[in-house]
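Consider the single chain below, provided in structure tokens and representing the form predicted alone.
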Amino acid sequence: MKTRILAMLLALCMLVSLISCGKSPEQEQGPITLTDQCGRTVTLDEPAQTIVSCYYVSSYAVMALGLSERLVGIENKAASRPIYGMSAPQFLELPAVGTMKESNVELIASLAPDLVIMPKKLAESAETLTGLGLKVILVDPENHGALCEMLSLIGKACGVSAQAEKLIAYYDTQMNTLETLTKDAAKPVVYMGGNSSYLTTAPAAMYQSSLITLAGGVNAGTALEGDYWAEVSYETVLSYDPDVIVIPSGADYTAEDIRNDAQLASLKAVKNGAIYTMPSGIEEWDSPIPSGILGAMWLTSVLHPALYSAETFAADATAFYETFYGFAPDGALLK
């Protein structure tokens, strides 16, 4: 009890010292040169003050890190991501420069921004815009180092160093919390269902594995290979005879269309009623994303709620997008 208490006492000190950064980062200065995720060396005169972001992850993190301001282009279908309405409308305004797949060069080019940001697919779109004199870092953020490394990236190539090494302090006091406050608890199977249908789930090496693991949980298809969601046929299912089951916050079912599925019906979790979707009115948290911590946190509240009580987890999240975001949420948005 003593060592959960004090985790917790090291995560609300750790919280209150990040209330204080604000939304308006102080900049440091002077020439810059960086190594991308893709292993590419990029050198700014300066900090960059004009940033097209390509890949919703990067203009997540670019809101986190409190350079929305700095933002003149962005992915396409904005308007799908209701947190740009919420802590930066002006994103909804802004011209739309393509998805993960491809990119609108052009435009990317007459927008003349000192930094464009891309996801590693369109590092052919990279060497292009670099050939146009623009400045371009590649990112790929599938895992939590991969993605504090992204945050230290654009931290730098945008001078705000200190507000990266924050909000990358604060997912890891988290991660130390929650592994200190389920390290003795039993561990539940967890079975998280696709995005697209309830018969393919993670394997070890997806992100959702990590984070069922980090909520103190074990995760079903710890056994498929493959870094994307993977099929299963009932019979699979079966026998996993999950303890609880994780809808994904962008599935295209529900909690309904599993509990109506006949074969199904044998399932501990479908009995118990132990069918849960992930809040999905904000963000995607089972992603790498800057706020993917609440993931974690989020399913430590439906794991272990003697521990880590869903009453507390709406207040640290709420603390968290109040410190990062600089906006409260609706609480609905949060169960």
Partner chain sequence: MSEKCDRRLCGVFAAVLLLLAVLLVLSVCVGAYPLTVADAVTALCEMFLPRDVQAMPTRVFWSLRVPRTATALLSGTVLGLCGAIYQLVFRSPLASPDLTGIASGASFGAALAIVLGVGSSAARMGFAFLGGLLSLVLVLLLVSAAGGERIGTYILSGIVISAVADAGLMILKTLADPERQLAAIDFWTMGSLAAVSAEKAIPLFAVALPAVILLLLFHRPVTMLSLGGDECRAMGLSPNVWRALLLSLATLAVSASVSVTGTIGFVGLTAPHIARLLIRRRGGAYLFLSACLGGVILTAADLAARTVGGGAELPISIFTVAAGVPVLVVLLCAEGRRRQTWS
Given for the second form:
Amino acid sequence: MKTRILAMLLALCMLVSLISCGKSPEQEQGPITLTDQCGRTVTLDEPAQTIVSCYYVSSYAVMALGLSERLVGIENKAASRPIYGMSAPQFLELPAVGTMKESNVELIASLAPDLVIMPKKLAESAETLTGLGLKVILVDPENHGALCEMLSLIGKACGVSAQAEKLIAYYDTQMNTLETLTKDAAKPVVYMGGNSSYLTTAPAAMYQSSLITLAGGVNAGTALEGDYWAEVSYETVLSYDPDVIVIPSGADYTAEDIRNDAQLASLKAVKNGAIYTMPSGIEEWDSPIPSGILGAMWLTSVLHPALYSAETFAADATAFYETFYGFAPDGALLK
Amino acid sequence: MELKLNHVSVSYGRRQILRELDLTVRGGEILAVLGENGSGKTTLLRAIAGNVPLREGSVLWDGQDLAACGIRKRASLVATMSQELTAEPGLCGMDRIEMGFFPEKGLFGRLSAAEREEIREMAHAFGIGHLLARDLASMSAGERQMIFLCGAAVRKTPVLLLDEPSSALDFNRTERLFSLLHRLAGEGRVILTVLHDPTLALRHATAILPMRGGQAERIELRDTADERIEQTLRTLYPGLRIHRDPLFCYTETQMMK
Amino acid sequence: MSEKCDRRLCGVFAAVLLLLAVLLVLSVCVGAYPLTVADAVTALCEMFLPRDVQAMPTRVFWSLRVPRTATALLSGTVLGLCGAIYQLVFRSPLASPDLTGIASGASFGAALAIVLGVGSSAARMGFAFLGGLLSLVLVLLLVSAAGGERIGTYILSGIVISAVADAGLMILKTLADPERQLAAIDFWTMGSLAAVSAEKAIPLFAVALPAVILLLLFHRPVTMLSLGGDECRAMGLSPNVWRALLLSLATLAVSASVSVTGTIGFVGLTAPHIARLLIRRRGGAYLFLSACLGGVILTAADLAARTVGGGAELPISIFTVAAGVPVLVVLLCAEGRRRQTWS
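What would the structure be for the form predicted together with the partner chain, rather than the form predicted alone?
Following is the full complex, with the preceding chain placed first.
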């Protein structure tokens, strides 16, 4: 009883904080100096009014910060991201400026943007563009902290720092809420598979591991070394014997594949039917993207349904998208 | 000015082709190298040209060891008439002759107008003037040999080596070939030519070198008696006879026909 | 025939050089950024102004278009010239710089850089360059160990080293992480001029241009080697020394080119054959023509690679084949008909 009241109060808090975030972005004036996430110093004379985003995470950030109107160029294959169609359909008509391997420098130059946002991988193209006189910031949102930094950077460059701060504040609030909620609860062992195979899992250093911890679980692969998906053998998985198996949003396999795998039949999670697939109909909640907090919230609703139910999550997620992205998602996509 | 071979031995693997050959040829002489197939005639020429390593001995020109000269100097002293029986397209007669001048001209030197004129004259004298502009691949083997000979002649190398030059030539051209050789010899050149026809050898050479078993001793033609020559040649060509006037060689079996 | 020969030669050269000039102008003016001929002229005038004063079209012209066009021209020239040289030196119409394993070695070097996670593309270029050179060094060592002077020895050694490099590449691919590194390796081996900048083009020119000039100056030894080792020696040229020297210069140039553009196929094979069918002569003119044709093919292919895809960059090797093969087929048929009238 006590917990339920606490949960409702906290949900109310979240709602209030969301409402206060939902104002339109304010403008700031004057020359702006930034240091991007690769240590480069970039100076803009005034907040950027036209933006080119070279990969999907920064495009998501542009949406979340309410800057959708300013985007003039977007990464290739925009049609494969469902959220563009939902929140900013005009993105699908924008010129495609390149992929993670190669960017079309001339096309970007011809769009004459005030700001170009590129991932660290495209550092070379960034240099070329800088050489042409364009302003480029390099971002590297590898984890939650870096994600917040990226949002601040973009916010500052476009004169919407206040909006960035509100978004980050929302994250902080949620994270505190979730932590408090699950503090005393029993933490199940969670095994999160990789994208290409369920015989890979995340070591402690990866973002996905911190996601699990935040949601009140224990990452099965905590002891593993490295900062990229680690391959594990069947024996290792059997030795973990996780309580819950989570399939990421970009996986090449399904829960059915795991259930049909005879070698995993003895796992607790398989026997209890505790295999869950991260919803992928809107965005990839299991990577450090602006709506990544929803991944943690979803996982909490999965691991601790009594403390944070699926319905509550659906309501919170809908509120989040309405506030920051300006649309109401289809309920079916939130499961 | 003389070409001297001292104790020259050449082997291909374990087979010894030339055995401690000693030879001296002076400027102005035409030496005809005779022998059966495999007796080492071609190897002898290759040894002088420097195309095979010597197992022992040395080849000297004017007292100078040719092996110590370096490839280019050697090529400017010794001209070898190529035995190429086929050729890839892409070079015309004049180009090929010009290439032969590499030892003298080097990487960038060009033929002077006078040299070109001389080549043209020589070619016309041989009746192959029209071949200078024609692609080598479209010539017959004999025509190719004439081109090479022109080039070698104009280059004025002191030593000229020819390997069966008349094999691909018709009768007229053979006569012209030897008249040219006489002229070149008259200029003081050393000429060694492998021949398969002993009649030609007797008619045109100053001396002959019958090769047998990797060894040879030269026989002067002018001062030696016919019987002696016949006898020496018979070891190479059994049953050989020589007829003096007109000069030809024959075997008994041939005459009996 | 000599007169007719010279006139035909001049005609062929005039046509090829004209084509090249047109392609160069097109290449400089065409691209995702709208540049008119007027912009190009302005850019030429503004050449020496400081960067901040130059207009954007001028900056795009000098930072992107000119380096890319120049690289396409030089790479094509290198591939065409070295292809011709390899075919003459090895006396085989099938020879190309791949014969001594340059492409395999350079790919191995680049893949090594990618798998080791050596970040910058300058490092990748360096590794690829060294990989190409290393393969030639190994071939020459193998040839001298085999005591060989014969062409067959070179070809066999080249096959051995290529195979070793290819196997190494396969090992690297299995070690590579499939989502990031493997894609990068495959992308590199497809070849592309999209990422060319002035910074990359300068070392390429510094290394490849002198090599090309030297190789053209040495056309006489090249032609002599095409007659065989014995003939060379008879003409006063040391075949071993010159073969090693010419192959080293060619490898230097091709490695430099491949390290910047990745492996681009087919140019080194088609350009010499087209040149041969056009002028049927060996020698300096043939080498120069083959070089020019290589430049034409690659510049045309690069032009197509960035315009045909409607903004996206397509792999350039598709277009080197598309540019070279039809010409080759037409010339072959014409040659066939010419031969038939003789017999």
